[in-house]
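What follows is one chain in structure tokens, specifically the form predicted on its own.
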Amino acid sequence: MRGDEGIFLKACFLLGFASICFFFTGLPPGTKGGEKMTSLPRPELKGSMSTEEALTIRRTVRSFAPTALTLSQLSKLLWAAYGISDSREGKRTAPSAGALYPLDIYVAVGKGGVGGLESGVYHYLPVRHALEIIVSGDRRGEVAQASLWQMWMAEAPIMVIITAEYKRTTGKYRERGIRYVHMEVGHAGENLFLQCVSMGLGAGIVGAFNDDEVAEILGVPPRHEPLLIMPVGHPR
């Protein structure tokens, strides 16, 4: 009994561990993720646009000039989309059902897209506002053939895709979280589109395509399911 006891009380401490090395880095425990990470430089908080100056430009844009983003613009955008805003309480720019964040962010950078960034498909770890490369080479292209041959797509720079682990809403509220982690992604998706505009870049949003393709080319979990494709960058 006291051996079943000790087993009990090693396998609660391990899942502690890993919940808790998931929770403040977003990487598995052991999981060498530094020689494939690349810091993101802090985000500018001050911008030079209302938000209903943001609101009343916003249009979706499908059509892209090949000028490569900064590499602290794509770290404005990804914070305005789902980075930490309360660094003592974990909270996010996008609000969560239980402060759950079902949502996992990653980005296809083409080649040249990002000024000091390799082409490949990127996840953004919130907590470290840091990028984990996940995949190598320029996937635009195919993600956009994926997406029933919306090629136009593949001219922007950077794609940015929004996936979703619904367990981690659906743990606590059932079948309703459903609806919850829906919700989520929408309110990261205006939160790109705005940050974008404010920004003097553009957006576009494609729900059209094939999920299992999709999280194949890019690489992610099993549990990712691709939920929304937002390609982002000069207009043309």
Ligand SMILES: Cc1cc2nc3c(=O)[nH]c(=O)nc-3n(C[C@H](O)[C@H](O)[C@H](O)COP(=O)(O)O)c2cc1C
Given for the second form:
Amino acid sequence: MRGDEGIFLKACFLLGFASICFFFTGLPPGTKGGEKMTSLPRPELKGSMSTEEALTIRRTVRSFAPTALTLSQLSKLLWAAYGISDSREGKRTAPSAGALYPLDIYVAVGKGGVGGLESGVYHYLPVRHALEIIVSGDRRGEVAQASLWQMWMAEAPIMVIITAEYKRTTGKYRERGIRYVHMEVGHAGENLFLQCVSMGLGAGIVGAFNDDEVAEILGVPPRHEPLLIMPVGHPR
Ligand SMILES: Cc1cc2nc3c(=O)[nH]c(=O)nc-3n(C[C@H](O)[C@H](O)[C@H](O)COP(=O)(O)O)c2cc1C
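Could I have the structure of this protein in the form predicted together with the ligand, to go alongside the form predicted on its own above?
Next comes the full complex, this chain leading.
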């Protein structure tokens, strides 16, 4: 085989392989082929609003403008909710009983909800500060319906869903661990709330939903029980 024929065949092989990967994974732009992973930009740790101001301004928002969030904004929000703040010890922005971290954060991204990210349900991976796609497509309407038809929720470009795997905490603290998990959801939720406010964004907070329906719509593993949903976006 001549040298240029060999190069041509190699190029065809690589192109064919890339097309097959794309066809089977259907990965959104920015994901690493085969890993279904989207790395988030490093969160910017300087803000212009004091904690006191954020606490004063914070209100539950139930009406959102159809304005997309940026990947940098999403990065900051997820980091604030449950990201790693001490990589040496693996500690996070929210406190956790026994540092057992029973929560998982999912994001339902609407169509055009985040620049550069396809609509779908993503799982936040704090250690890698990355997103893993779980389900493709815009699930906001279904989640709103499963939340006693609170359709205002579906206006928000994203919904952040906090789930808990109780046994991570009850394994050590038994029955009392349930109480600890519920406290921790509040910590992560308030972190997210205040971060939204300090970035000029707004958040709603929803506890009224059908647990099983929401879990099924989002495609989360059965052990991850949804406890809180926070629609996030630009207030209208
Ligand atoms: C645990 C919890 C569950 C909530 N569930 C809902 C809900 O399902 N729908 C809703 O519209 N607001 C919900 N809210 C928001 C409250 O109505 C709101 O926080 C309250 O009216 C106080 O207003 P503020 O958050 O603007 O200060 C919930 C709040 C909390 C803390």
